[in-house]
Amino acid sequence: MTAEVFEMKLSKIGRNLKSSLIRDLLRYATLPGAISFGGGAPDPETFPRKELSELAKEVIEEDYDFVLQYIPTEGDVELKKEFIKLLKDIYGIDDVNEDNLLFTTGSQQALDILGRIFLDDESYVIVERPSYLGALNAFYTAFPKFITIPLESDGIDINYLEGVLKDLDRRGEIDKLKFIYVVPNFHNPAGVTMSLEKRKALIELAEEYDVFIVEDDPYGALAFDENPPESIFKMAGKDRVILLNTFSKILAPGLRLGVIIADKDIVRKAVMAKQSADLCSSGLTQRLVARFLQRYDIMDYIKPTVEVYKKKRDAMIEALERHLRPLGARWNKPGGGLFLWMELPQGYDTMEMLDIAKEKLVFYIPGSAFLVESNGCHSMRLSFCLPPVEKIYEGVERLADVVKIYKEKKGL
């Protein structure tokens, strides 16, 4: 069959399918000698794995007829017990039941079922700019016209936001906005937690227009220097606000475990989605995590993984003001999850730097991955979680050798 023949075969789905630019540069990461900042992948060495391995044995021996089997669509009824304990200890939640969660594959899954049950080619969308590279493949399938916010420093822009909303209510389009989607803690790609007033704000305009809030939470347990504001599904509530969780940033990705949050009727939708892509997630995993979370205090055990990844925070900006604050870089000091935001100055194109990057055997991820309008971008994610101390100084000074090498080339 030639290229043309299976190209006109494809769906419009099929053909609208976007490669993730995190999951290609994972295989230069792996090339001898390389430092990733690429990825969001956690440092293995704070994964629980001797407490993991001792409960994987007794949960398939003692309960083998479940974990081993089919189970229920929504999810294991033990670990939706303990769920609900952790959402009072982490947000304050007391007001959700077993019919208001869903546990899926990764929060990826979550996303694309969100994607599936919402949003079509008639639909809009309300993203962050940047935003969450996953959420956008994820809504990308759907062909739903997006509208993106610009973040400040403390989230979202607010007016901006009102502004957009008031421009779709006069074109007597509102109906057709589906969600406003929000990582308001700790925000992957930008590193920045919105304030409790833009909170507030987000909410109040919600109301007024009549439109979801989806609020995207996998990094706001790993808080460095203090917690983050009220949760937005805490203030606003299931009516208003869909609230997506995920174990892979606080016990280990692997486990491929995520939750979706929501109205009784958010999640029954949900559920059929989920039926007909996988019928449902690991019943081993499930209740791995819900006997962890019986046996441990995973607020206590993680601890220890944020007083590392704070460390590499450090790090990385002692290194960054060394190498890269001379050649006119800027950057955010987020306080907590695992990304930074760096921009260099007009003129740089970092998606065509990576090529003297891989040279380096250092890797970023461009910030035009994180852009709706994938045009030249002069920014860059930079992920501090995964490589030691030692190797984070080294592979920022192979990357200001980059942006040196670059800046020579277009004679910036």
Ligand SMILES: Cc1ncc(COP(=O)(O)O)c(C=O)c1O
The other form holds:
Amino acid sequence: MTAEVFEMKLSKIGRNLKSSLIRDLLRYATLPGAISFGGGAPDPETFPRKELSELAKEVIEEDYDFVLQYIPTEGDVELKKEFIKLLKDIYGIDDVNEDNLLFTTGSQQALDILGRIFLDDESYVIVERPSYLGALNAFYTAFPKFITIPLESDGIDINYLEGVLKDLDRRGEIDKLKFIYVVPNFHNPAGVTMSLEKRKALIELAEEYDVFIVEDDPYGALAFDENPPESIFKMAGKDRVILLNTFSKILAPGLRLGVIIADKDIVRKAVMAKQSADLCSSGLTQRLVARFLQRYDIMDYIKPTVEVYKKKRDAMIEALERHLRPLGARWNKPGGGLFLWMELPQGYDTMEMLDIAKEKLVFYIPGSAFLVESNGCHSMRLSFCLPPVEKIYEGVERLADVVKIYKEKKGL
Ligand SMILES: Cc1ncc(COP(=O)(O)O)c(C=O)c1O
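Got the form predicted on its own; any chance of the form predicted in complex with the named molecule too?
Full complex below, order starting with the chain above.
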């Protein structure tokens, strides 16, 4: 089959699928000697491998008829019970029951499901600028119209958002706006956290214009200095907010275990959408995590993990001060999570600069990867989660070399 015929055979979605820059970069990042600030993969040393392997043996031997079988799409009831307790511990949420939960294959699947049940080519969806690339990709497949709202150091720009909502309303199109997608805690990719005032203002706007908020929170439990403000779901309730969570960053992403917490009617629709994707998520990892939550206090358990990431953040900031500050770079100090957002002066194009970074074997994700309109951009996302501390120092030094070479080449 020729390339043209192959192209014609594809669906509109198939044709539209692009390879992810992050996945491509991750290939380079595994070259010998490479230092990667690219992907958001957690440090494997933080994975509770001994505990999980013991529990895995136990659940396979004792619960084999459940964990090796198909399970109900909604998920393991034992895990639901444990997760309801966890929601109270982490967020103070105490008004959800089993009907409000759906376990998914990572929260990436939750994003895909939300895209499928809410969006189509007539819909509007509001996202932050920059936004989590995986969410943009998941929503893209439904061909909605994206409206992007600038992100500030304390979260989404509320005035801008209000202007957009007013405008949609004036044009009689507000009903086509399905949800506002936000990552309020230790944002991926920007590292910022939404202030309490902005959370309240966001809820007020969502109420006024009758639109859902999708609160995606993989990083809230990874707080270095102080806990993030109250969750939007906790404040506004399940009539207004769909909360997404995941065990990827607090236990291990290989479990592929995420969760949708929402009104039961939304969960019902999501269950149907999930059935056509994978019938059910793994019963093995769900029961494994249920047992883990029964045996260990997970919030206590992750304290050393949080300490590891805090040290790495501090190392990165120290190295940036030393090597990148003199080159005019600016960055934020994330209060948790895995990412930091760095801006080079105007005139730099971090996508173009990647060629030099590849030669120097240091990797980052260009800021344009996180934008809907991905034109030239002088920012980058730096993840401090994966390399050990000494490699962070070395990698930042290499990055400074990359910037210097680019600067010279471009005469900046
Ligand atoms: C904001 C955000 N949402 C969702 C995900 C997906 O996580 P997972 O599918 O591993 O649960 C990620 C992963 O990096 C993320 O950063």
